[in-house]
Every structure is written in C-alpha cells, then in structure tokens.
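Okay, so here's just one chain, in structure tokens, the form predicted alone.
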Amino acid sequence: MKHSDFDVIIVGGGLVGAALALALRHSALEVAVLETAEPPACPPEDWDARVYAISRASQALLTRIGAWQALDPARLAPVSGMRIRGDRTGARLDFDALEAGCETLTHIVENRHLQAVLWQKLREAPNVTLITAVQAQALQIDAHRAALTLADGRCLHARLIVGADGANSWVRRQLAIDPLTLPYQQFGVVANFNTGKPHHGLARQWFRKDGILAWLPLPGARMSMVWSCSAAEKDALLALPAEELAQRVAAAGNHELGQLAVITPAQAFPLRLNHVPEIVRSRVALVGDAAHTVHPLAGQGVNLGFGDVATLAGILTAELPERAGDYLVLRRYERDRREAVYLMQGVCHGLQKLFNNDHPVLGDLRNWGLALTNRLPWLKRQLIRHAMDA
C-alpha cells in the first residue's frame, strides 16, 4: 500500500473545496483535493442552468485567490436591481444598487464557468496535489493524524480532513454525525431562456401560491428560471415539452419578458435545510453544503460557503502547519461561522414557511410586509448591504 503524506485533504473539488484550496496556495501547508472527476468543459455556445449570485464579500474572496479576474466577462451577468412580487395586488419590494451606493447588487455566474476557472487555478498551485478518478472508502482518526484509503488503496495521512463534498457528505457520514433535516417537500426546476425583451440587469421573484418564481439575468438577451414548487408541479413542468414550458414560465412571470425560448433544458433538485450539529471533529472539518444548506429563495447557499473558506482559509494560514487539525483551532472556526449560518438559514427557512402558506392572517401579513419594507428606504439599504456582505 502506497502512502501518502499531506496538511491538508480537502474531499470534494466543487466550488467550495476547490476556493478553500486555493485560499491556501501560497501557505505553508501541503494540499491534496479529492475529486472522483475533474469538472466537464464549459462550451462557449452552452449555458449552464445552474447559476449561482454571487455575493460582494464571495467576489472579494475569488478575487484574492485569483478566480475572479479569470472569468470570462462574457459569461457574467452584473445584477443592478431586484423586483420582488407577493401574491397579492400592491404587495412588492424593489432593490437599486444606486440606493446602497454602488454600481451592482450581485453578479450571476454559471457553475460550471467558475468551477472550470477555479481548477485551472488549481493546476498552477505549487502546493496542491489533484486527486482524481478514485473514491474515498475509509476513514480513520487518530490523535496525530487522518487516514484516508482510497479504493485503488492508496493510503493519504494528513493533520485535518476537510469535508467539502456537499449535502450527503460520505465524511460526515464516517463521523457519525447525523443532520437535523427539514425537508420542505419541493424541488428546485431550473432552466435557461432566450428573452423576447431585454431584462436590463434586473432580478425578478415572485412569491405565488404555487411556490417561489425567480428570475435571474444572464448576458445578452437570456435568463437563468429557479421555480421552488411541490413535487407535482415539478413533475408537470418536467413532463412539458420546450415550447410549452416557455411558455408557461413565460405566463407565470407575467410576460415581463416578452415571449421565451428554452436555452437548457428543465431540470430538477430537492430542496431541504441541513442543520449539522457538529462541523468540527478532531483532526476533521465540514465546508458548504457538507456543513448547512439553505433554501435557495434567497440565493446564498454558494456564498454560505465561500464564508466558510474565508474564515477557516484565515484560521489555518496564522497557524503553524503542524496544528492543522488541532481540535481548539478548528473550533474557533466552528465558533465563528455559526452565527452568519445560523441566522441565514432562519432566515431563509421563515420566508419560505411565511410564504408558503395559505393561512389568510399570514397572507395579509406577508404581503404587507412587503409594501411597507418598500416605502423604508433606510430599512432597504440595510438590507441590501446585509446580502452583498453575506
């Protein structure tokens, strides 16, 4: 059995695992990322229909490990205001940039364009070793170090384990941590859509009886759709065929952008809230998804875990190389991340119950909610800094 030796193994080269690698390029520790597969290419004529808004302190983050300025600017979308509909006639909420004092509210990027972007940094770090075509199938712990074995059976030692393998994390799994799982029986269908009319930069959501629409500009004439429905919704819209979905969807928002042409076609995910007990072990931390997941109405799942990178990135890089997995250290990431996770993901979790409701009093009062947040410009800009600085 071959062995070998690391600081750090990061399971799971998603855009989070592969962040927090290169948040650590130019440290003192030896990297490896475990990856059962590098990411696919990134066509120049497809678009991908998973779209992430990426926040104003996640692009600080990209920009300081080099991914940011690497995209391609053709494949970024600049988002300058947000329109929020209730279910009710009146009830809206608008966001500006120009009212939080700045050019942008967020930016939309493809996942599969920053992933592409974030392994070819990986490439050219000098201390991080890519790990591919293999599986992880044990793990064991010690009071000095981590032993993974892969399925090849190789064996890789390292001071700290990172999980960053998403929601059913198999690290999590191997420490017996079991997260408190809310379902919210409804599926995420995403699809992209050439527009008739131009969106202008702006970010639409509706709150409907049916679930949540949103919106979502990419370049050019086109948009990203995310529809937060029930599982039979979800199958009808499934089941349609292109034209008629765009139809459809085209309906549903209200024509805002003219007549719509299906791009990708719909897909569909289950959404549900992981609240992990646990994020840290000795000589073992969770990342992302692995860590939390959020409902998507807000748009901040991605962002969750690039604050995830920063701070365990800054954590680890003041440390000696040898305290790497040193449970008090990890703590004091555990500590300060659970604040921002916490509140996200009560937050996310009360709209979707606020909304998702046919109670009447509710009703009334989420749609007024929202027209009285509109006429409060001073409450408007604090949330629109709040989102950007997520």
Ligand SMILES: Cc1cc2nc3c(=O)[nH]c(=O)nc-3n(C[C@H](O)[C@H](O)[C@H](O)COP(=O)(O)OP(=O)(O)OC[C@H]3O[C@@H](n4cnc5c(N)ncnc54)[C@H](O)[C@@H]3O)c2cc1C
The other form holds:
Amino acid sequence: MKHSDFDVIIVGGGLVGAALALALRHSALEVAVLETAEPPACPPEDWDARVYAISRASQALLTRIGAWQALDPARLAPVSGMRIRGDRTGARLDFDALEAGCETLTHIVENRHLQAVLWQKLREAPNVTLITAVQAQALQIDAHRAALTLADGRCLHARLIVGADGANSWVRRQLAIDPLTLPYQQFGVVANFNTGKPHHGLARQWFRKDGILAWLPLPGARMSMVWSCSAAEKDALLALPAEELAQRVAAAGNHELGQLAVITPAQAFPLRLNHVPEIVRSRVALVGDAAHTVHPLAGQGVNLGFGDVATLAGILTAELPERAGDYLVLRRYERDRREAVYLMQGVCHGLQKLFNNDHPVLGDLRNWGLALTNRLPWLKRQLIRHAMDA
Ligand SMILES: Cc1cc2nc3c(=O)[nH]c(=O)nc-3n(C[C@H](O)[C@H](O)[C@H](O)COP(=O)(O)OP(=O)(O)OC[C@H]3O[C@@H](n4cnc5c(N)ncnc54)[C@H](O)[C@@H]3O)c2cc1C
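Hand over the structure of the form predicted in complex with this ligand; the form predicted alone is what we had up.
In what comes next, the whole complex appears, and the chain from above leads the way.
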C-alpha cells in the first residue's frame, strides 16, 4: 500500500475522530487521520473550561482503546450524586450513585486533557498516519474508492472516508447532506471557578427562568460551570469583570459552594440541534457532531459520539478490509445508531422546550414532574442506569 492509499481516512481528529482511529489500531486496516490543527498543549496549571461527563459506556470504550488508564487521575473528578432544582420552591430531584448500587455516576474530564492522551496514543499506533496542518480541498467518490485532494496538491485515496469534522462538517457539505437545524437561540457560557466550600463530588443543575445552570465538580475545591442562556444574558455574563462574574454565578447557585473565584475566563458556544437525515453514503460515514448535535443540558454530546465509534469500529473490524466502504456495511452502522441518537435528541430537546417556557401550566407540570420523580426510587434507579449507560 502506497502511503497515499488507505483503507480509512478520518477527517477530523477531535475526541471522536481520534477515538475511532485508536479503536481501529489493532485491525488490518490502514488508517489516516487528517486534522487541520494539532491539539494544543495541556499545561498543568490551566483548567480547560470545556469539560465532559463521561458515561459508563464511554469509559468502557476509552478503556478498551487504552486512553482511560492513561488519564492523570489528578485531573479526573468522580461524581457521586446530582442535585437538580426546578424554578419553584421544593421542586427538586436528587440522584445518588449508591441508589444505583455503585460508587460513581460519572467522571468529569477536561476536553484538552482527554484530547492530549488520545493523540499521544495515536502517535504510537503503527497502522495510523497523522496528516496535520493541511486543509482538504475536494472529495470525489466512485464505485471503488474515494479520492481526497489536499490544499498542498496531494491526493489521498481510501475505501472509506469518515467525517469526524464537527457540527459544521466539511465532509457532510461535500455530499450535500443538509441537516435539519433547530437553533435554540441560546448559548452555552462556560467558566471554571475555585470554590469556598467543598463540592463533595456532587453535580448541581438549576432549571432557572433565565436558562439552565450546571455546576460540575472538578478535582479539589474547583468547579466548572455551563450556563445555557439567551444571547442577551450571554453578552451580559461575558462583559462582567471576573470578580462580578464569580458573585453573579455564586448567587445564581444560592451560594451552595460559598464564595467563588474565576480560574478560567468565560467563553460562549452557540447551541443548536442538528438532525442529519443520512449519516452514510457509499464510501462515506459521519460520526460525532458531524452526525448529530444535542443540547448540552444532559451532557451527552460526546457520549453519543463515542457510541458511534464503538458501533462503527465493531462493524469495520469484523469485515474484510476491502468491504470497509460498502454501502450495505455502512447501512448497518446507520441503523444501529438511529434509535440511541433519536432518543437522546428527543429527550434533550423536550426538556429544553419544557423548561424554556413561560406557560404557567407547563411551569406547574415540570416542577411537579421533578418532585414526583424524586419520590419514586424505582424510576430514579432506571433514570440513573440509563444516563450512566448512554
Ligand atoms: C457549551 C458546550 C458544552 C458541552 N458539554 C458537553 C458535556 O458536558 N458532555 C458531552 O458529552 N458533550 C458536551 N458538549 C458536546 C461536545 O463538545 C461535542 O459533542 C464533542 O466535542 C464532539 O466531538 P467531535 O470530535 O465529533 O467534534 P469536534 O470536537 O468539533 O472535533 C472536530 C475536529 O475536526 C477538525 N476539523 C474540522 N474541519 C476539518 C477539516 N475540514 N479538515 C480536517 N479537520 C477538520 C477540527 O479541528 C476538530 O479537531 C458540549 C458542547 C458545548 C457547545
């Protein structure tokens, strides 16, 4: 095989693309990862404001590909419980890991730290070629292979192209697949804080009139905030000096963690749901945010992407390499993922609409629903198990 010929070229080496390449590292497939920008360094004194709650299923995948055990335990925060509050007094839902018979519900990990570990492992994988600092310019597909032309004039060939290039996927655009996009008219504002009181491994979430506020535990006396709010609220938060931002966030969370101090300045991301009608074509498959996006209120975006990885890698490694881009093989991947993706998009969208609504009857309903669920241990156990295994 010439080194411009591959079985699989993965466009995009974010968490999902990098994890897929690693999941194929012991296969007979020759894999290339094309990434415009190598992940940034991960200085120990910096805390990334983009953090993920890693489900048990994602943890199992990361363990299989050798990444979980390479993470620095000092950068991982186990979550032992969740405290969810509605926008009326007494509307509360508490989850504890012990209720589900385990010690932790999830672990919080920083984006940059996980990305650095995945790339360190990729550099050691003998069948993976990393191609960085160059843009793809054209994609052509025929019955036998796909050809990817790069901006520096190189032409790469593969049996299968995987689009792991995020929510604005270039690969998806080359196929003229248009997602159905529902912008939430909301932004996710993220920042990290030192806390005055210990968080005891609890994640906290408030469904407020001005948006959904989440505090996720970080190692030590630190926490990471995601505040999903309107454009006007986002502008107001980003304009605040650090001390005032810390006071505003502390007050919004009823000072549950005492006084806060900003350690990673606030940044904002637009929130939208992308429903992609087709995630495979002959010789092409989409994974991760290229294939779907969800509202971050349930913290499941990257977990859905890791679910894509587990399924696609399972199918590809069980097939002969020459069948890697066959439409019928790829259709199996599409069918297997449909239910999990639709379910998660539906649940997150429904909750977002339910809580971002001024209607008084819906107001009663959502707060009553939280309080009722809190009194039904059986239902709570089911919800915990579903979220952990998502
Ligand atoms: C505010 C916010 C909070 C979130 N919180 C959570 C959470 O708590 N839990 C959770 O599970 N998810 C969360 N998410 C979602 C999560 O960030 C995404 O689901 C996840 O990053 C998707 O990973 P990905 O690898 O598919 O895409 P990306 O992370 O977007 O990676 C795409 C990669 O492709 C590269 N690329 C793009 N175009 C090209 C090209 N043409 N050629 C080559 N390379 C290219 C990019 O450089 C990038 O490295 C959150 C999202 C937001 C916005």
